[in-house]
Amino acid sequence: MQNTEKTGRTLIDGSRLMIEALARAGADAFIGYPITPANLLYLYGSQRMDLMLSAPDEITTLQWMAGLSATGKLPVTATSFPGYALMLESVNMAYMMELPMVIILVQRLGPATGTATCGAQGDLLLLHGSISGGHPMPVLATSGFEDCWKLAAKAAEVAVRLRTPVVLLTSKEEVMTQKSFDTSLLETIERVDRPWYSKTCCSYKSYKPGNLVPDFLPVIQKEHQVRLNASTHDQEGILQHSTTEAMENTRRLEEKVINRMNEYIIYEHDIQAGADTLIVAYGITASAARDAAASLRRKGKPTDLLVPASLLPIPAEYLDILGRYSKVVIAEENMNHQLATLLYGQQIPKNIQLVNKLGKMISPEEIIKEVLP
């Protein structure tokens, strides 16, 4: 890998940027089972994290991550749909036990094992329904090398601050493609400290909330008893059926993600004077959308651009922005317009135009064709 001191320019891929950013943000363990196209994340994680465990399968991966998180570590894994499908029950367990962790989900073409070396944007609705009961789990989506850096760090921060699993959504091309990139442009990452409960005046309750999120204590300390429970429970972590306190605790799991995620709404809204058309794209398709918007502007067609990074829960701001335009074009690499469905349900307004593709990346020209009359 060549590097120029003055510019910091080097040949690099998104996988290395993600792992380095996570390590600097405080992630200290990588647990994984290799799967295409997440293999580079597995490799770099084994080289960069303080602890690396090679699990025999994806179910074990999440179970080990939960155990490490309970001791105070911030674990990371990387997978694709087949692996994530096996992790799903344990993701729900970690969500209910309120254990911070980061799952990098590298999208590839499905269904099932699909095509391991073909990219896609087909997992958004899966993530929307990952938690039983329909509860939201934070999902951030990268749309370039800068995002691979800053959103990886942000995923670590959200996981710790909200005590929850967080998914960093990406795709094959974003994590495997190498290109020349100026690393000196990357912002400094501050380590996310994981504060511990420190009161000595009273007993510790594992799930007593403060600003919707309980104070954390690792199971390895000896001052207080810590109960972690993946079944319905009260503030002490004691198994309950449907008592008032237990139901309030379950409601809080949803409320903390929806309300506290307002602290982490990240998106790019590129505005041009006089524009009545908006292009919306996330992930790998955002690159084509940026090129399309730039080309349309050169042609004399004022066009705005929205690239959402915070995907779940869907921020209300997105609908507010979309409502300002007479024409909106939503582009995503799937055949069933998953982002549009999350935004509008089954009644997509007539002024919303959709650009979709299966098995191939969307080109700027395909977006431009939908914008121009």
Given for the second form:
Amino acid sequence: MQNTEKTGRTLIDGSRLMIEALARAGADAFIGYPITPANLLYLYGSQRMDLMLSAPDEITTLQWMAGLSATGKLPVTATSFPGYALMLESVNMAYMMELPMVIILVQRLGPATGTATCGAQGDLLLLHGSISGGHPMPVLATSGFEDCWKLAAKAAEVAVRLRTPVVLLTSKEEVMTQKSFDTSLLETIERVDRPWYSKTCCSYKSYKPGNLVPDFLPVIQKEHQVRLNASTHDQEGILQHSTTEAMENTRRLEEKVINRMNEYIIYEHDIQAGADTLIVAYGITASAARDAAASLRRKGKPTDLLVPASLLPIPAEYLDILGRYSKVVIAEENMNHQLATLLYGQQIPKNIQLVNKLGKMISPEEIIKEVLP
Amino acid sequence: MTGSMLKTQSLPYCKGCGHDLIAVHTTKALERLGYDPLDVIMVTDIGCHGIIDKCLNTHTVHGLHGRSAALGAGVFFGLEDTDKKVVVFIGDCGATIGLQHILEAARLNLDICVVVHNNMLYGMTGGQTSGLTPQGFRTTTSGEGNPLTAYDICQLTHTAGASYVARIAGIGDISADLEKAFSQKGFSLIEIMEICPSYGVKLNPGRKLKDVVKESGREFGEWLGNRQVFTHQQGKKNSDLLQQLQLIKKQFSHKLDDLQTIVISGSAGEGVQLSANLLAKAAMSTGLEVTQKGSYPVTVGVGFSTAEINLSPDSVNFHGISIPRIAIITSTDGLNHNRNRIQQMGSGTLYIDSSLTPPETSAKIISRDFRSMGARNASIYAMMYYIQESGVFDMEAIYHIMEMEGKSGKLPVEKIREALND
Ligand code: SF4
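I would like to compare: after the form predicted alone, may I see the structure of the form predicted together with its partner chain?
Below: every chain and molecule of the assembly, starting with the one above.
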């Protein structure tokens, strides 16, 4: 933590922290269109990014971002389910082309248009199934203002390091509510460095992996030919049907995200001696979970807390942690316990209690009720 | 130094396919214009034309069906060196799918060139009709001839603002036409008419390309525009978002030892959100931690406007308020929106405008003519009344914040002060 004289206590919202953090980490373009509840992100994007473009629709947004990313820019957009749904084919394209970008997904109540001004946590399983073939795309979820800052920067870093789109998952209440906050507590964000392939001796292949991720070269240089391809392709980027090399390339897209997960596994595990109960919550529900754990401790009930930030691919150590407790309460603002399903599939163990709610934030009392029935 | 754009002379198309002709003359035109292959970014699409990538020495970006114009636009936005050339290949089907992308690039007059390979049908998927299939032309899905008028992509693009648009027949040496399109500043589109030998020729025996075009009511030609070319300065901004914020120092005192949950509600346009914001900031200047959340219908200018504020000596995690300790209500809209929770208040205080009938509640009721300051100031007055009446924190804190926020001149501060002192 560091203190600088320019910072201090102020009334702020999470959207502002996210965009500023992304800009400091090296994001240089905001592309988007206004959608509730991502509108503050759009506004701040227009004030902060070197390049801000209003796209006419969501598909154009992602296509422009992909084009920019191909030139070496790091573009950001912010949307909500209706927009994300339209972006999906292009998200797959960016994933296949291995183009870094950050998509901030602000969850709101669905299905379809649902209620634009009501928060929700209903899009986790959609993100889980976003890439055709079931390949994972990194998803980080913010649980508080520090996360809006740190995880936004981390999302930019992961996008660049792994050459992939990264989703920063949040929700209406997290990015639109204003809170008193001391900005002097914010950590310094370093700009993510982007080393480009620099060998002049040998030929460059756009998809030849080094530590599972190919070296990047933008289409604006003229040392080497760059080939980017959304169709099944070989290392050179040339369209293939299902040759061995092309299938290896497709497999690698999954492997890089999973095998290099240790670079972006982030969670908060708040433990207390003697606790046999664990509360698990992410995103907006984490604030209620924090209050619930604190209140239980005050009442003499030792309680631990797990707030996962890395949601996809789901780290195996979450299961290890949950396995250590005789009682686990997982709280999520949806009706079908999406995080629990991700962890356990259809067979959720009996010692796992679920707190779910639709259209309203889960309160600390509702979590406490499940811990102390 | 320029080199050959084409890697090979043997292109992957069916015999007699116009795509072959377009590829050969595109590369020839670019070479003649002096481009180095790696100064060219060729953005292609799905469809037979898109398989040209592997034969090119340029940078190649092969995207989704119908999206190459948007993808090419994205590449253009990232170019800092205007000596580069973005060439977009798209078919008649892709142009139908991505019509919006083409029109948007034309409207912005981006410096890219879109080459529409109009072979009048979906070649790769079996010869189906597209939105650019000329009227009367037979495809596998319109055996009697397309009954519908095709989009006139040239007129649409021209009207949208393109610098240069042309429709030509894909016959003979078309490199000069392509050269002209490529050398324009701003958005150019060239629609090249061809007939796919595998489907089009078989289904329309004996019909000549130029006749098909003319009989469908289209003409060959070029159309010029004079809109300003997009420059990267448009939209460039860069200011630190944290530095824009006003820092709030603790300089007053408060009397809270526990969380205070407050709902302020009234009608849109009556200062509810401003009053909540001033309350939150004033509370911060007394050292309290705060949260402020607004809710209103999607039509922000009518109906209710509600704000929820938490004030606390400790940091606030969960900011939701179900039953508040304090409710400040200044209009019927506000009352109706919060009636249920006011009824459930077991204690606390309801500050309500004297024109309203308070609901059944166990909260202490304070009724006063808050609207006497004018509807626009009702919420501000009621909020200030709450601070004074409850003694939650120093009254000076709110006057200080109003001054700091530049509101003193805009709000009837003195009038409110007098009323409060009455
Ligand atoms: S199917 Fe038609 S468009 Fe495709 S390569 Fe063959 S002739 Fe050309």
